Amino acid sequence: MTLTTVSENRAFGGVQGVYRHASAATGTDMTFSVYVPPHAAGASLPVLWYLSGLTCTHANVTEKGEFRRACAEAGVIFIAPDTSPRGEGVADDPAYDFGQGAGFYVDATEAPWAPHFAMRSYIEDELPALIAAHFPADMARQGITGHSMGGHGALTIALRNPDRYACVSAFAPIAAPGQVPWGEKALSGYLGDDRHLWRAHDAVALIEDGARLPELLVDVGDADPFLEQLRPDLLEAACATAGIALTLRRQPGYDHSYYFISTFMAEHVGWHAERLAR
């Protein structure tokens, strides 16, 4: 559980840190960022996880997400992991939507990905234990959100662990990866051709198979060039059938970028903070 501090900077009265550790799940060093807001000595604070999208590292949201003021005001710890294992000896692919930077939050079973691509285990098990050991985190009060591939990760992880997260949201999630090219490529590459096995990593399929959450908040831009990969309409239909209270906001004129995410980030932080305070 040894943690190396890469950097720490004062921000809105709290500390924005970047940290590195040797991961047993991935067999590599992993880097992540944590913002700890100002708090009284001995306080234990709720946690909001943010999972990033294709090609991203922890740095994208840390530098562009504009979450710190809202987290400082609400007293919420904000955690941003990397999107895949990296480094020498880690399998990769020349395409942007597969391999390093595109772990899809699954535990790969296929060669050459299986030795290192265990992002499900890393996010669900290993990193939470590390956070609990090193930060003033109340692990009984957790929320999760994410963007694009990370929105897929947030939805699927929460649907598989409904008792762990008090609240779930997403920015432009890949809602039905088993039905779109990005997801079909990743799930077949990492998990093989048995589509039944994919269903545990597909939010729409999980809901169809009985997984439930009380409510969801999802923002998507109506000018997003990747809407055919995201399929918010399928998530909307699945939630309606299942009786899940989905607030799906189609934001006019917004695209897939961090200009979009940063515009609505404070609203998501506030939405989570309200539920984490209950």
Contents of the next structure:
Protein chains: 2
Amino acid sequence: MTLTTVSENRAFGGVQGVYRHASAATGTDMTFSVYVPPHAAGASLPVLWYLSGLTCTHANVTEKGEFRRACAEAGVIFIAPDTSPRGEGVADDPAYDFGQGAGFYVDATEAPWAPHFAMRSYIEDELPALIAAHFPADMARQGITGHSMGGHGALTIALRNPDRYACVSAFAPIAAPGQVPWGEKALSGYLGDDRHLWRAHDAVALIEDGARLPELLVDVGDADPFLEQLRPDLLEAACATAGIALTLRRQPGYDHSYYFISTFMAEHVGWHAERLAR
Amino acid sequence: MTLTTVSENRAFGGVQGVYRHASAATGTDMTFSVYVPPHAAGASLPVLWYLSGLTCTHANVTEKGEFRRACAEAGVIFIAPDTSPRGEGVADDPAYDFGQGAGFYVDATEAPWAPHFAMRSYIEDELPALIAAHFPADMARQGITGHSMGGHGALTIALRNPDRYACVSAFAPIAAPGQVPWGEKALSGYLGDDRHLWRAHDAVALIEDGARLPELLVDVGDADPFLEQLRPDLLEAACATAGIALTLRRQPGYDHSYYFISTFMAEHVGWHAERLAR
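Next up, the form predicted in complex with another copy of the chain, please; the one we just looked at was the form predicted alone.
Following is the full complex, with the preceding chain placed first.
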């Protein structure tokens, strides 16, 4: 597994890197960013995954997320993957909410997406192995978070892999994609019309079907213009029924942007770091 | 003086705004950003100006500068102007270091720049009046900083207006533009070939000619690829001769990017806030 260094910059005493590799899962080159905080030689550090939202690449959170100070203080590696395969020969759609930039963290089974849109396998299997091989990461201590479509990704991946992540949080996640326009479009497009197959990619449905997490931290702005797509109320109800300790914070006046995310990022990093401490 | 709101987003308890207005100084529309931290009704807050570098608009530092947490904690308004006039009918040059995006904070006297390139008047006179009229700003408590070309702007504007700014700092400033390629190109292009006229726009020359500041904080990365354009050594020598208390920190491993700026931004905001406290 060869890794190409796109860029490395000193930041907050550590290194913010951007890397590219040929992905077997997607059959394309994939780019991701990793922030490695200052650390003692030979140290093995906990990892926080951040999955991004619609239209984003690794770059949005890397530039605007304001996670590095908190990660440097807590000694946490921060990983930001891309949101879909990209490039010539990869299927796309002119809409912002489907196709490239909108992989929804599923392995597509439908044409024309199936050949490359394998973001579930990429995030669950291929990229963790690459991180373990190339960075000073303690893969026994992983947390996961994400924003919007990436919040959906974080919740569903964690619910399907309950032993892998010690802690899970999200910013404005699409909590019930099977019940909202963004999700119905993406899941039907990538997975077909059998809604039973969508349930493994829907946090609320996974919880209804028995998946469990010990606790969950979710921030959402009460001025978010996409609340009808996010449905934090459905997540709240599902967690209440299932006995999942959800801390849902409706942040007054905040919207869906990185101004919202960056405001609460340090709290999320700190929350994960507490749970990832040895 | 009418102000158009381009965007306002809640961030760190305050409001990050972007605004546009018809500038009399430049004869164009100008865009700038203002972060107003949380504050008591009727409060009048100190102001920190941040002047940006080559190729930048207000947006670079607004998105990548990581100043909002520190400004919210200290109660400081943060203002980020554009770096030149822009638009149709405004002269430009294909180079990244001249023309639009590269105004160098001078009032151009040479053709074709003179009609619109009046960034000195814009930053020194017009924009402060606009800020005073539209924001809860205490204009008796102003500090100024900037990066690269904007560090040059911050230093020269402060040296020419020693009673206006209580505190001055810079990130990787072009300290002696009259002696380096970036500055020679810009100052000759905007002001003509009489080098005596350049001295009012050259921090080292201004200090040599008698301008004074009580103290100065400058950070520069020792891995900055543009050190030959920045010449912190000349600033250090001029300050030593003049008795200006310069704190020059050569930050090991840091480059010229916003990864460098954002790392030290909170320290600069805090340094200014201490000096701007009532």
